[in-house]
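Given as structure tokens, the chain that follows is alone and in the form predicted on its own.
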Amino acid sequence: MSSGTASASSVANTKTTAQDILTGLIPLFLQLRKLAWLIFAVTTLLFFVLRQAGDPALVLAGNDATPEQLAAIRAQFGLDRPLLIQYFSYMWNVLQFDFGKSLASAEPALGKVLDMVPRTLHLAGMAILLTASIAIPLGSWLGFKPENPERRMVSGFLFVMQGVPGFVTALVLIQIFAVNLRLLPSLGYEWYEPKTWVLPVCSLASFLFPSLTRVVAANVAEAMREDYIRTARANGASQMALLWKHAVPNALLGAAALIGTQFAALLGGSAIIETIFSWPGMGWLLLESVQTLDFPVVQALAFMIAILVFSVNASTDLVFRFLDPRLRTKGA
């Protein structure tokens, strides 16, 4: 009897474990399905939009090209086939991660993009790190006593800075530190030369940190009015303990969402800064490829940016689950 009971119990436990595994895989499956639809929508829309932007054969051959030369270039890259045939051929190749070769350099388009990904991730990561290093302490200080006159002045400054584009700050920084003082280089990128990072990173952070600071300040100010803060104060907690042990951890929930959004935006939205500083990243490559109507590279860039943005959003969701125990409860 005991052996049969133990066997039945073991089978039941195995079934429960299998069910738990399958239940855990459902969110992953749903996320992958969303990613597949996102890639399909982006690649399809971009394919047809790019074909309306112009004829790459004219860009490659120049204005003085003969009709025969243009026809030869179109035939070489398959641009002379019917549009739907080009589309289905393109989608079949995308399923094999083949975006063709760059029209400008004849290099594999996806390989060209992958070379730029680490540089853009480096720039975006450093900018987010600097932004968070400034915004979280400053926002906590502002939100702790928001009615203080000094804090009001700082809030006003942040409001003004939030409306200043990053490229404007970039030009000012170049004029001061590269032209006048000659302390920092204004062009180029070297992995082992931190001086080349300073101006681009500061330019991006100058646009990002005001909004993050204001979010942290608002969340801290709201947290300071909660009952658990009053209880901790009544139990003799110091002002620093109230701020850093109780208010700030709760304020970071909203900050984490904005940080994830900002990081995702930088992956494809730092093109102007990368161009100004000649930072060879995805944004710089995107502008260059659009100007030359290099369809394969633009399409490979869109594919890679979609995957990276999706990954950042999924990672942000995991951070939320780590920071907020309520999201880790069963069925949350």
Given for the second form:
Amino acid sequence: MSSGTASASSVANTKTTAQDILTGLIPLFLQLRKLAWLIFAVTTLLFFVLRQAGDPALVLAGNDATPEQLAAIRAQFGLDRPLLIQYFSYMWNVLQFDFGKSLASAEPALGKVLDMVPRTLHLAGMAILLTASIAIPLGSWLGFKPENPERRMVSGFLFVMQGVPGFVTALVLIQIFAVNLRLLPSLGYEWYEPKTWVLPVCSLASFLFPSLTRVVAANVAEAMREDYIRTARANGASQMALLWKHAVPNALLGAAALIGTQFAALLGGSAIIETIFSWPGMGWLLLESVQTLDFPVVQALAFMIAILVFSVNASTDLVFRFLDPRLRTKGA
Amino acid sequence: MAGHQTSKPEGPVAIAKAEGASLNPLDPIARFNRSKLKQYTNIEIVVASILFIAIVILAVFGAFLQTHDPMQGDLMARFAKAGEKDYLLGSDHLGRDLWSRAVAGLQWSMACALTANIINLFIGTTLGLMAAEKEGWARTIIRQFTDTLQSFPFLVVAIVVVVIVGHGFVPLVFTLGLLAWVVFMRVVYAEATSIYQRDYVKAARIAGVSRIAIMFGHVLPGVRASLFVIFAFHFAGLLIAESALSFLGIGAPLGVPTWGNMLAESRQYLLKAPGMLMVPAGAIVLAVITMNLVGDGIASLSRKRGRSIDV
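Starting from the form predicted on its own shown above, please give the structure in the form predicted together with its partner chain.
And the full complex, kicking off with our chain again.
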């Protein structure tokens, strides 16, 4: 990353002023409008869909509740009012970040979700870190001379790996490292115990790194055909300098977009891995709460995931602007 | 991949001589070497075709190729190893034949992914073409909707919807079918907008060809190559999504022999019967790789690249 920054800042001939940063933020504010619309749409849709899926009062009271108990619960939670009134009062509460209490544990739903956020970010962050640290060197190596026979073998291996879903890898890894070799725990999560991270992170990364490697390799291969590489070569730059100073920084621009997409997809999308390893994150909570029809938690989760995905996308955008001087709009 | 595309100016006879093949017009190998087919054939495409044909045969004639009833177990023959007691790939915790169950799972997965994929193709293409045609409210709404759908991790949306609509083939197919079309829409939109700027489309418009005829008769053929490629890659993605949802216990009904269910069952017997894990895992991986290979093959033939979706 640092070489990319260095070449970017050497190309930009003016120093960055506070005003530049502000103009750079304008797209972010435009994006915030999108986020508001997204949250509104998702909350509304979920509200009506979830009400169709099941009766919250029935969930609260249990299946053997008497009609009187049901009526009491409906009155207590305001579920006896017309749906539209319920909707507006619900949206009013959402505006104040109040999603109600979890039907399962009577804790505030948003608080329950917020507990999960760091754990999911931990998992997703480490998976992306591992993915990038495998994919970028490997992809650069592959893209430098793509027709080389041993590199073609590695490409073939990547192609096969791309076809192995993360949860299949997870099960196979458990079979090998937890059941047969008894080296690592097959489930559980403690933030201070790195042993519990290894398998989940490797499972996620195993599915992510082949596509990133292929993108980096393709970008490096394409960059190697560019004129500036020819010029640098004519100027007597060494092979290593060609690759690391000129080709890779440009290839990483394309890869950064995919890294952002992959990271966003892991926020909640890691549900299967989290379930397999009993990793108490957002995806795990999503499955739990959807299956028990714990509507407030599902709503709070959707809200949280929307915000997180948005933040990831917005920061990918910012990183792009930082890395790629061509994207900076400058008045003369 | 590019190995066979180098043109040889000497002509077919010279090539045949150079490669030491006979010039007998009835010799099939020589005929193949001289034919156009050879130019378009490489090892990947051959492997992809063989695997693909095998999958199609298993999916269509699966009932005749199963050695046992996939649902009926023999409790006397639990955890049989591969090849034991005429179990080709062994048996599971209820003494059911893993090979027959894997074939049944293939039929389920293929039917599910194929139907969902066709629905995706139809929705995505139609919306993409409509959005590409001209600026206006249709484009705004369609793009906004696609962006909204895309900004959530697909699995999150799928989990919520599948749990709400319930177990079974039809709910699963429609969940995947109605939610996963974003790839098609985006590619069709991107390509069709540029095709709409071409002269021949403008000429057709001036000549008074109807909007629908332009859309499907003039623009759609230009997108066709990419659609084939996405269809294959997306098929692989849907296979993964389907088995993932079944694995979580929210896709296929419990008890139905699908790869996802088989994987979920295997988790309790990892020590006793690793085959219960390896058979469905291998089946998923083979199927996904086959579809990826087919996609790659079509892409290299049409020299266009599609994107695979990340689940």
